[in-house]
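A single chain comes next, written as structure tokens; it is the form predicted alone.
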Amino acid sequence: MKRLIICLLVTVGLFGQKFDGLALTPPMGWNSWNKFACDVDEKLIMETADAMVSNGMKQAGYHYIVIDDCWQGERDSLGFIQPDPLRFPSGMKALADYIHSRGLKFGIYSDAGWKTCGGRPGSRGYEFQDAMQYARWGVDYLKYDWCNTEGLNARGAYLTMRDALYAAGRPIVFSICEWGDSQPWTWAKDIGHLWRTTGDIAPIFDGIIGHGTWNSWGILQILEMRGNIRSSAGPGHWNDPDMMEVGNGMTISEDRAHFSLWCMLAAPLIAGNDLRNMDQATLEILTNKEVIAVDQDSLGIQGFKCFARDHWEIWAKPLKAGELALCFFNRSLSTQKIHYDWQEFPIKDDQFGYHYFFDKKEYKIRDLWKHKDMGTTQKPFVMDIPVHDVIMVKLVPAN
């Protein structure tokens, strides 16, 4: 009886929490879905890992290589999931070992339902077996989708997989992809490290693409889709407005605005383009270390829209050491001339208690895209913002 009690205590101790100490800043990496959908194989994944190392993205902070849907084959006689033998003939353990050898981390995809969105085997009823398999393979990140989940309670389903991952014993970042339907920002902090707040993103700046029973959304639509949920985000638990579409067909200005705003939102920075074949302008956007530093700021506060006038607006994000990031954003189809008098319009973040009174304190202005200093807040800020573009600055106390 004594041995039984000890075993029960040990078993109980394995459950009931997520892995701490992970995703203390928003995760950065790459996911296959936006560009390749189901057209994935081990050659693509290995070449993408090589590209992330050689093109400077790893040095800029990107570390996760995540295979999305359609990698799955069948389950073996014991119920353990196996990779598609034609697409991944070397197996997932070998692929994970290769990615780790490049100094990167390996991510994978599954679904809380019987089948994934792409019709492959889901994890429903196999959560603990799948978690054990991922741990054996060396998985570092799990994106967990929500297709074919009829009759399931979202919180309960994600709790089950959280506990399965913890029981398997390998620290894995848990990405909840429930599309925001059951408001995961109200319940997922102790379950996952990030959670989708919206439906799927589309490679368009403004608009909606219909798919019959569901839609995918442009950048502007996602930006405005949720109300004020920023208090839910912070180190180890992030609101996720979906993977990025930088390099997938929008204009350079739109890509720059998209990337800037995701950084202001403290969003996970998961690239979704073909890293093996992208132009220099796209690479410069994705690897702008000054802008990335805003997203990765250790204070972990999600930004917010603090000012709107006509067709342009300002987004603000408090940073550590009394600094402040601001993004002047042109939503319109014409160039906007801005005239912002610092002395007249202080920035107030009442929700987190950060206030910036420019008539009382002077700040130096740093342009994060042009990489140059632009004077101080003693004089009004006068600039032209091109169509669907941004001016992103960091304010640093002058004294």
Second form
Amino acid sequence: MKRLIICLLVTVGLFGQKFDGLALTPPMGWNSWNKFACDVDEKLIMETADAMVSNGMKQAGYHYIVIDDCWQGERDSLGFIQPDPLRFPSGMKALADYIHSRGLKFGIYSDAGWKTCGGRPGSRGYEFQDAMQYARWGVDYLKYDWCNTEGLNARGAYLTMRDALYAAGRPIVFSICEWGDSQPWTWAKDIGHLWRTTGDIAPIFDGIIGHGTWNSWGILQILEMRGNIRSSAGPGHWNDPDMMEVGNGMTISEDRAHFSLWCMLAAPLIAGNDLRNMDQATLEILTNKEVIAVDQDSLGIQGFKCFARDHWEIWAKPLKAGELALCFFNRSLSTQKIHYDWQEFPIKDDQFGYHYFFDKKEYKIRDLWKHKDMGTTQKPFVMDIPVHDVIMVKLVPAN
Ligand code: GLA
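Structure of the form predicted together with alpha-D-galactopyranose, given the form predicted alone:
What follows is the entire complex, opening with the chain shown before.
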């Protein structure tokens, strides 16, 4: 028996790997945490799946419905985790089937420690059993958190769950959530499909919210927090600046800027608002296909800040077919008047080897929010960017 166990462990150790090909572009979906925290139940999840189908989000590319913390009840007598029987009376298999019947995918949450951040049972010591249970239920995506992990090594703990998922045999996207503390961008490429780079996001544009022992962060703070880690991202392995707060109380301009910048970063696009009750402006932001196409571009290059003035800046993201996305971003509380002479300022991405010399080559300019063509790079770009807003364009070689 002992020999068999050792043999199994060696086999898993040698052949454990992550499932390839599951996130060749950044995952898109919805997660319950930002809006509902622990107030989750099967009715909310089913209604959210219905909304994603009927409001056009599924058509725009969103397909994961992820239940975050607090779905868990107790473990059964054999140690298998069970959902909270009051909130999920039909069970997780039935919920997964419902989500799948809508043509969507099902995501769930656990934690590498003894308990989740919300105090529910964590996966520590039960990794293989939990992975087996998720596979039986039909889970397609696992977000794996980092609370109550004193004494654990992050790489080792995430490796164990990766191997457990692989051994369970069902392809499951593995979303690492240790807040960037141990720099997962340096070690997680072969372990997870995405990894959080920061602590929790808050629905504010600029500021920090203290919660005693930890902070949550505004959009601007998250944007600047990790410096240049863009070379770690690419098809199959993404930097994750956290789930979105679009529709959770910021202004429309701020929501538009937040969404645009997440797309420039090739970030996972995980909506965090109430999909059942949102206004048209919020829905238009979340489903702007021209902006989403920048996020989902098959080159998978994370954008970068390529030009900065006191109050505004330009972010650039090389795209396939010689195209380039640019986001003119006003960080300030006053309108910014921009006069940008393309001929004077080439854009160079030395890290990925993409260069755009506008005096040598002409590009057509497409406004991705107005859905309008805006002339070419032959003439300076003159515009006003409203407070906390963006102008996002795509440059397409003219001939
Ligand atoms: C952590 C994560 C959040 C969320 C909560 C749930 O704070 O970073 O995204 O999952 O735990 O308790």
